[in-house]
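A lone chain, given as structure tokens: the form predicted on its own.
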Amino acid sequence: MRFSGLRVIKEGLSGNKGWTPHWRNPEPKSEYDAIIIGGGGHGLSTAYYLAKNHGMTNIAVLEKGYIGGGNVGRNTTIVRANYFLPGNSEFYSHSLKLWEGLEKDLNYNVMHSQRGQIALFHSDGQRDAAVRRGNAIRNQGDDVELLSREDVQRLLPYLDYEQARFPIYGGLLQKRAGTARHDAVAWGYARGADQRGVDIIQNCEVTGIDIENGAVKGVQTTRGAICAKKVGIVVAGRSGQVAALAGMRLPIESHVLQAFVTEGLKPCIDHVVSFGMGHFYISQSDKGGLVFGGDLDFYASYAARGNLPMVEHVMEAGMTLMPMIGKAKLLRSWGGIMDMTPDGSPIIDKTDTKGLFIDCGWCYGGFKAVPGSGYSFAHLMATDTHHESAAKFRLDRFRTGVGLMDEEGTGAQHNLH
């Protein structure tokens, strides 16, 4: 089933009674070339380009929930690629192209809208560190503009610039940057796999990891044993948890980190805002609802809630920095499992277990990385090669000290990342 215009114009006027699911509910097959664990937005794209750039179809993913029921449901959707270092850069970079090529690619509507992002610095020494990071997007290829006090009271009459304690002096601005619709980029995906012949098995969790002579050889789950040489780990917050079933102990920590949508209101922010002094970014739905979040709990948990103090914390940042969201009524909070690393920075890479691979560690990189994640573990688990846009996500870094991305300047310490 393709999605067009035309087809949306005839089941209107049908009462909308040709519509099929979007993909099967097969039952588990005791073999698979390939098992992917987690059916989140990385887990599902990682199947996908399986299926599409290697030709890989024998393929499960495994989710215990259901789709779009993680974290790939539970973020502020935002889509941007203005990361400063080595790395990072060129990872970003090539999971923005994916993006704007997603919906054609998918033939579905994952309402990637590039609004434009707006970082705002507020004093002369984050003045300077825009710049330097402007210069590093620029030599990446990608788009970035140094935005003076006056242009951005322009674009953003609407925030606080009379204040004293936090004056905004500027920003940095990222037209390509934007959002996108959470639920609609997990179902895109789900769709396309499941249309190269994926099977998409909800309701089964993984209990077990069995390795034998150093190699694994499939996964205990809820539903039974299943045999199979490849198994990559794709499960988000809960990574420490699963690849401890395979005896390894991870370098990374689980935050909750606590997002916001409010009533529905008349279209008023146009871009994706982020406030320079408090971890604070904004933005607004295609529904009017605007979208809100900012730091972490600060406290490991796995519990996807959060708490009332981190409430009030983010409150007082947005109504710092625009006061007439004090108008506006909450409608829900949510709270996702953030994996932490150390240094910021993601993992895509092999382990010391033949045909077991890891993609994990986004700390707040996750939702805009779904494309790029896919395709480049994708890419290491068909090949066993890295892909040259991920080629620095590796996982003994941590052990080595040898090539650690430190993103926020914030050393070794997983919540202030």
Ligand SMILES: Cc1cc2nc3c(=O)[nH]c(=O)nc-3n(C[C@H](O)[C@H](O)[C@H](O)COP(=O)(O)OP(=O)(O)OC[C@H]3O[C@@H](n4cnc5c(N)ncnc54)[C@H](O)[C@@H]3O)c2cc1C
The other form holds:
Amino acid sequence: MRFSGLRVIKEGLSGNKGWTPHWRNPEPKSEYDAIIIGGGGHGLSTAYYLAKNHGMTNIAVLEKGYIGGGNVGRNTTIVRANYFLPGNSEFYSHSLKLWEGLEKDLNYNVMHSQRGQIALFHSDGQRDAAVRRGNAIRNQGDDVELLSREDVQRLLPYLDYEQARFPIYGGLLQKRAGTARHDAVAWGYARGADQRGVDIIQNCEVTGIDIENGAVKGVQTTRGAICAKKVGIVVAGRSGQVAALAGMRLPIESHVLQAFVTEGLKPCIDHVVSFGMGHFYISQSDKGGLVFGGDLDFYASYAARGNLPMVEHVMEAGMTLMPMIGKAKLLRSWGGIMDMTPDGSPIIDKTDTKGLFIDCGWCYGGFKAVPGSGYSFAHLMATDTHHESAAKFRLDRFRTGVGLMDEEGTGAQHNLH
Ligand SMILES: Cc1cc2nc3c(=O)[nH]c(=O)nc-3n(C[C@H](O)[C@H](O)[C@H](O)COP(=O)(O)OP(=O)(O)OC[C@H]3O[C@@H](n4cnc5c(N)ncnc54)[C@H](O)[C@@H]3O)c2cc1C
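Switch from the form predicted on its own, shown above, to the form predicted together with this ligand and output its structure.
Let us now look at the entire complex, which starts with that chain.
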């Protein structure tokens, strides 16, 4: 089934009875060429690109819950490519280019909206850092503009420009950055993979990884054993636990990140805006809700819900930056489990077990990485070689100390990135 304007009109006129499920609900087979553990954004996009780019269609995605129930459906949907360090720069640049053609590629409306992101700065030092970051972004070939205080005032008139504590000096704008509808990204990739023959198996938890003579043989699941010579672990916040099934100890801590949404309002925030002096960022969803968030809850946890001190902190930051937010009623808050690495940059690599691959460590920035991660992880799984855009995301940098990418410059503490 292809989506088109004509199809929408036809279905609308005939009672919407012709739509078919987006993906099948197959029983797991006893053997596949490759298994992807985890049906989040990264797992589904990996399966899609394995099928599309490498012709591997005898694949299963094993998801312990339902598609879209993990972080891919819990994030604040920001998509950007404004990274500073080599390694990250080229990867996110590639990912943003994939976003730009994604809806056509998937024949699916993921509501990708390039509304621009403005990262505010509040001191001379922060302006210097923004200029350096801007130059790095330009060198990578991506767009960026340095905004003066007056430029920001024109674009974001609702911010508080009078407060003395965190005066707004200007901002760094990336016009090609923006948002996308997160569930639709999961559904679009799931549908695209399914159409190419990939089995998406929900309610199927992987409980063991079978290894013989240093090579992976398959997995144990709540729906029986499944054989495969290639297995990819792509389980975000559960990476440490699933890797432990293969005897690995990852340099990852799992932490909670919360987000919030208000009641629907008339359009008032045109961009994605981030506060440079505290952890606060905001955008407005297409339904009108103000979607915003802040920092991690700071303690390691597998609970996908946050606690009150961080709620208070985020609300305070929001009120400091844009007092108008105080008039909006908060509708909901939720949390997700973040796979935090010690340098804040991800891992896409082989493991010491032949045929076992891992893609994790996306911290709280992995939604924008969904296309690029799936593309490059599929390349690694299919060809056994790293894709050039993700060549620096090696696991052994945490053992050797060579090639660490501390984007935030906060040192080797997981919860500070
Ligand atoms: C509040 C919040 C805000 C965020 N905001 C942004 C943002 O604005 N921009 C951005 O770029 N990123 C953001 N992120 C980060 C982003 O959501 C994640 O980095 C990314 O979604 C993680 O990859 P994923 O989609 O594959 O994860 P998930 O969707 O969590 O997928 C992993 C899947 O693995 C499954 N799984 C786990 N264990 C097993 C097992 N044993 N067997 C089978 N399946 C298993 C899980 O059920 C889950 O569905 C945010 C995250 C949160 C929580």
